[in-house]
Amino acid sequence: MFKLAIKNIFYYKGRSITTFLLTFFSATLFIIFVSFMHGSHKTMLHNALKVYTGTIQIYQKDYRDEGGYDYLIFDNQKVFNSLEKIKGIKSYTSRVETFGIASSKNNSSAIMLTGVDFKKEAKISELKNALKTGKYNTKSNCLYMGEDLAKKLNISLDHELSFVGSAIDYSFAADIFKLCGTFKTGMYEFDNSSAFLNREYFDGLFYSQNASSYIVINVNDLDKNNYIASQISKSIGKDLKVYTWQDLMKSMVELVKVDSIFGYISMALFFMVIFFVILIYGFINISSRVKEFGVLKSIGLRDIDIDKILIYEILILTLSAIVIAICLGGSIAYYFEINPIVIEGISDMYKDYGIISDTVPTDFDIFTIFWNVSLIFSLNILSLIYPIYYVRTFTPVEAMRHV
């Protein structure tokens, strides 16, 4: 029966090399296509994450709930020691923040202040790259400020602000502050009512010696975040509490995912319409061939043994056009995920986006291909019932008058 189909393939060369193009090319987008889709999504995810976000953060249990400074990490360097021992982290810090009034000559604004060490943030976050104007790595009473707060507040680069808000001990705490630096992540939100100032100087203004609102965590490898988190949540006391990436950014999880669905209904449309064209063009072929197979079955063969020589004919046009989509696809996803597509100025184009890259990657992933191919391996083994069942219906005898 096999040999019968390798015949068949070659005399019915129309139908064959229609076959073999359509599941090819299918293929060959379907990888494509979908390694982009999953490359843009993981890029909007690093860069959500290399924003300020980090990949893990731990806090004191009820802080996210309650807030306030009854709820500190006191002891930032408990938890620093434990980190050290866990492998797979690539950089962390620690981050206070307060919330108060900020003042310059003409106008005010409630403003989120935080204390950073600027050198360790900058292995964190992207606030070093979104830097606007000004410096970045600010000292004494230096504020780095969203750009967005410092055009509400009506000021420039060094000019003063004053800032009025509460110590950690509730005590009051007041300043003036001088604008060194601005900077524009994107995030409109946080641009228009964050600044920061160095570790040093808040910690002697708010009195936060060795305690951090948070503490912030990168991981070297992003699919390993959460075993990695599971591990520091067993070396930390119970009083601290773990949140990944999923946790903080939930929302952005599930746009991701609505993307991916929408995404999919769109090729399943496309897969759709090449599957009744291979089932149309192959059931015209089939019908044309009922005289054949009435031949074929007035010299004994069976109704199974002609489903075997289609099957055999479908199997080798598809599983052929698989193998080398799989080979073409799969060498444009790899290419393009070590060598991914610039678009010059979409990052300034998109920021207020929170796209800080200008890179198009793939996402080159084995399983994912395997996957691809599998769902248009079956459409075309699922594109041979009908015509099987058609050519069952016929006897030999009319199978053979047939026209």
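Residue numbers count along the first chain shown, from 1. None of these values were measured; they are calculated from a predicted model. What we label the rigid core is the largest C-alpha set whose atoms superpose within 1.5 Å from one form to the other. Compared with the form predicted in complex with the partner chain:
Here Phe336 counts as shifted, since its C-alpha moves by at least 2 Å between the two forms after the core is aligned. With the core superposed, Asp117 shows a C-alpha displacement below 2 Å between the two forms. With the core held fixed, the Cα of Ser298 is displaced between the two forms by 2 Å or more.
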The other form holds:
Amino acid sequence: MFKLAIKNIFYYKGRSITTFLLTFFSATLFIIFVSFMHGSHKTMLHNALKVYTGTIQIYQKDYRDEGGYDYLIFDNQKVFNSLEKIKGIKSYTSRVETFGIASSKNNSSAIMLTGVDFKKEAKISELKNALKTGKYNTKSNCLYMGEDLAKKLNISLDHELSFVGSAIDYSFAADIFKLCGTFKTGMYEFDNSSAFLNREYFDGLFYSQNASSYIVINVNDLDKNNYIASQISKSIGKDLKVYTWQDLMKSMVELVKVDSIFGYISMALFFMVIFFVILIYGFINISSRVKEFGVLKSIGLRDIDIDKILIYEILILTLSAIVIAICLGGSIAYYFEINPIVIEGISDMYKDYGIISDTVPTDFDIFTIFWNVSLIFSLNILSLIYPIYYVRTFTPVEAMRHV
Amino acid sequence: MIKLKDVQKYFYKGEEREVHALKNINLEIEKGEFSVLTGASGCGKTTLLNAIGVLDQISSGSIELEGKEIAHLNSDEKTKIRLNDMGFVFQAYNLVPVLNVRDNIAFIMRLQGYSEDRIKTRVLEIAQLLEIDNKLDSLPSLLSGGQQQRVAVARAVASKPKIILADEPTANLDSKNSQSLMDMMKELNEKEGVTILFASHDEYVVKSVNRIIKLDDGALV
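Can you swap the form predicted on its own for the form predicted in complex with the partner chain?
To see the whole picture, the full complex is given below, headed by that same chain.
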């Protein structure tokens, strides 16, 4: 039966090529579509995490609910010692946040001032790369602020501004800072209200040595993030709480979910169209061969043998189309993962979600490609069920007389 | 060898357009017979031949092959009977277009599970007898009508069935090819002892056979 199926494929070239191309194009398009969808989600996620958030953050238990200096981490070193023992952590740093009023010659604004260790921060976030003007100077009262905040305060590089706030012992803290740089992350709220100060200088002013609002961590493998978070949680004690990026960026997680749902609805429609095209084409195809099957039945082929011929034919055509689709679709997905498509202005559209570049890469993932083509393959096989049943309903004579 | 008892066949039974195609057919065909079902067009020759070949369902009655009832078997059992005990020659040849002559002749033997050596010998033997041994590697589409019909006969006879049922085998052939085909089938009947039953109104066929079974409006005359 297998040999006969192969001969049928080569003899009825037009029919075979159409079936092959139908499967090949649907599988290739599907692979590319899904790789772009996953690619854009991954980019969104990676950008958002890379810019500032990191993949894990550690807080004193009630800091995120209550806030304020009473809920700071007061012994950074102890936490750092625990983190050193956990495998899979790429880098970590601590940040101290305070709020106050910043005033330039003309304007004032409430700002969030964060003390950061610029050297360690470079391994965690993209702040350094987000710098649009100026240079990092780690040994002075240099202040770095978001481009939008600088515009609001109407100051530019090397201008001075005053800051009034509170040290962590609740004493009064005030100073004059020099604007040494402005940054743009693409996250509007962040760029509109945040400023950074060298940690050493910050600690001197706010008495925050060895303390932090939170500790940020990046892991080597994002897929192991939750496992590492649970390891950290076990090792740092009950007073501290570990948050993963899913906890910290709930709106982003929801956005990805909603976008995926719409993506899968589009795909379901795409599949329905593909399924019915294959089904109708397959049915017309097999209807035109009923006479041929009648002859085969009359000379001694059982219904099961006819089924086998049809299944072998579709298996050979579908599998060969899918293998080539994997090669082509996979290559395209891989190529655009390395050389992402550039869409001018996309970062402006999605700045609230942390997109900081105009590129849309694909996501080349063997497992995803495998389930994509498995679905196309299953649809092809499913589309054969009715035609097989249809052929079985004929007696040999009825089949031979079929027009 | 084949015994038909009170065989009736209706088409569209119970409908306004009902046709009573076979009326109370009682018939016996002996082993080694070389006979023809004949009659005017539409008299039921092909319907009766199809019924004997269990290609189509009869409405009532029974058909026995060597004492075994075959008309009311299930689809797979009927297929088995057709595969092992019967050979078919059709008016339109009905060769498998994707297979060459050699594979067409060998097709049924392969289904029956003969060894490739046995198949090779038998195919050559039958091809020589039917004078198509020089066409063994050709596809059916490259052969003339007469040659295709000989291939169909070769396929039918290769596995040595108990009976060959030939429906209008000369209808698409010219007189020379018709005569030639009938001579060959006669030779097969005599040399191989195969029982052959034709359905035909062709005079070459009617003249060549040993027994003529006449049908008129679905009934034996």
